[in-house]
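Here's a solo chain for you in structure tokens, the form predicted alone.
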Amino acid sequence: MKKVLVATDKPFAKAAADQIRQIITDAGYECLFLEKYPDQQSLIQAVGNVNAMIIRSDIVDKAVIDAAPNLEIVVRAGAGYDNVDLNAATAKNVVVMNTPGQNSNAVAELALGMMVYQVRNHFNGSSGTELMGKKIGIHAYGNVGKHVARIAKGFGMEVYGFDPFVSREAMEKDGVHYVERVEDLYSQCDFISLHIPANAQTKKSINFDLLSLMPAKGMLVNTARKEVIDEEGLKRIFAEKKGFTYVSDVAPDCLAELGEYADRFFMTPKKMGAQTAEANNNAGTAAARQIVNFFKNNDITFKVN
């Protein structure tokens, strides 16, 4: 019997975990759980005889893959998969998948929620500003970006989008202004919502030169990855552009150095993008179904390596 390990330092909600277990056991496989484990060695010790893994933000590095000789597939319950060593997985013929779109609405709602919190001065009782009538630029018009556009239009915002992999026709069909150059997105919009992955092309791509194009009171919203931010450029922008604000769902490495800008910087205490009951359930059950389909039908639709 094939064994599926659900390895989550940050566990799924009970309802989601129960559905994951049912999907896997109904398919004839054994479902094991490793939750809130104390260290990486605990994960390494748990994978010795498993055939599949479901993870969240857990690190599946070469050491984990090497310790799992029977491993055939790893599914990241969520969109990002930079926590998995793809080269090590490929070398051992391990399929890696993500579950794109399952957390998208949760992340989009958080992005707009953080914008409201910031423009209303952290709800401190003083007069803030409104989102209505402002321009928002969506940097990467994928699953999350589309939800951001939908919600932003509900606020009465004017929506712009940049994504070299999405056509003008597709954006305009959604009522989004298509922007050909990323520089124009940053120079035109009051708010920029980041949804790019962290890869060789994007790491530190959000730099001083790009941020300096933003309006005097521009706001950067990051629900993506900290690695896409050039933190030296970020610190310089804070110092030179007195109206610039930054809200983030990921802690920057230079967090302590941003303390002096508390009125212009807000960060969630923990990464909250996918932390809703609905997203928890959607991503977890999607991961379970993908593993079942892989074992039964060799379905590799969401393979990323």
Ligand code: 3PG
Second form
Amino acid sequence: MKKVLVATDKPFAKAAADQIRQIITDAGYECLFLEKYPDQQSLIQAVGNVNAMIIRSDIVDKAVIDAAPNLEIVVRAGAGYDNVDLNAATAKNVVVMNTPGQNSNAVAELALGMMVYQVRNHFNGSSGTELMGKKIGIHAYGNVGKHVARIAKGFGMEVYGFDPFVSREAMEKDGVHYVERVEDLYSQCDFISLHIPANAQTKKSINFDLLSLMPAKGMLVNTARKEVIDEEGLKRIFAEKKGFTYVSDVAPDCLAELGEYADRFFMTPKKMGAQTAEANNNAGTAAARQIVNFFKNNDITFKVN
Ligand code: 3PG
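Coords for the form predicted together with the named molecule, given the form predicted alone:
Everything in the complex follows now, all chains and molecules, and the chain you saw is the first one.
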């Protein structure tokens, strides 16, 4: 009997976990759970005889893959798969998939929620500002970016988008102003919401030069990955651009050094963009179905390696 391990240091909501178990067991497979595990060694020990894994931001590196000789498929229940060593997986014929779009509304709602929290001075009762009429620049117009655009329009914001992989027509159809150069997005918009993946091209790409183009009171919103930010540049922007604000769902490495900017910086206590009952359910059950379809029908839709 195939064994499917749901390895989630940050567990799914119970209803989602129950549904995942149901899908896996109905298909005739065994479903095992490893949640809130104390260290990476616990994950390595748990994969010894599993055929499939469902993960979130859990690290599946070469050590994990080497420790799992029966592993055939890893599904990242979510969008970003920078936590999986694709080369190590491919070398062992392990299929890696994600579940694109399944948690994107949750992330988008958090981005707008954090913006409101920041412009209303962390809800401290003092006079803040509004989003209506302001310009938001969506950096990467994928699944999350599209939801951000829709919600931002509801707030009455002017929406701009930059994405080298998306056509002008596709953005304009959604009522989004197409921006050809990333520099123009940063110089034109009061808010920039990041939705780029973390990869070799994007790591540290949000740097001093780009951020310095933002208006004096610009706000950077990061519900993507800490790795895309050049933190030396970020610290310099905080020091030099006195009205600059940063809200983030991903803890920067330089967190301690941002302490002095407490009124211009806000971070969620734990990455929680995708932490909703709906997103857990959508992404978790999609992952379970993808595994069943892979084993039963050899379906490799959503394969990323
Ligand atoms: C994603 O890439 O899907 C999001 O960053 C959510 O990550 P999480 O499942 O670890 O919350």
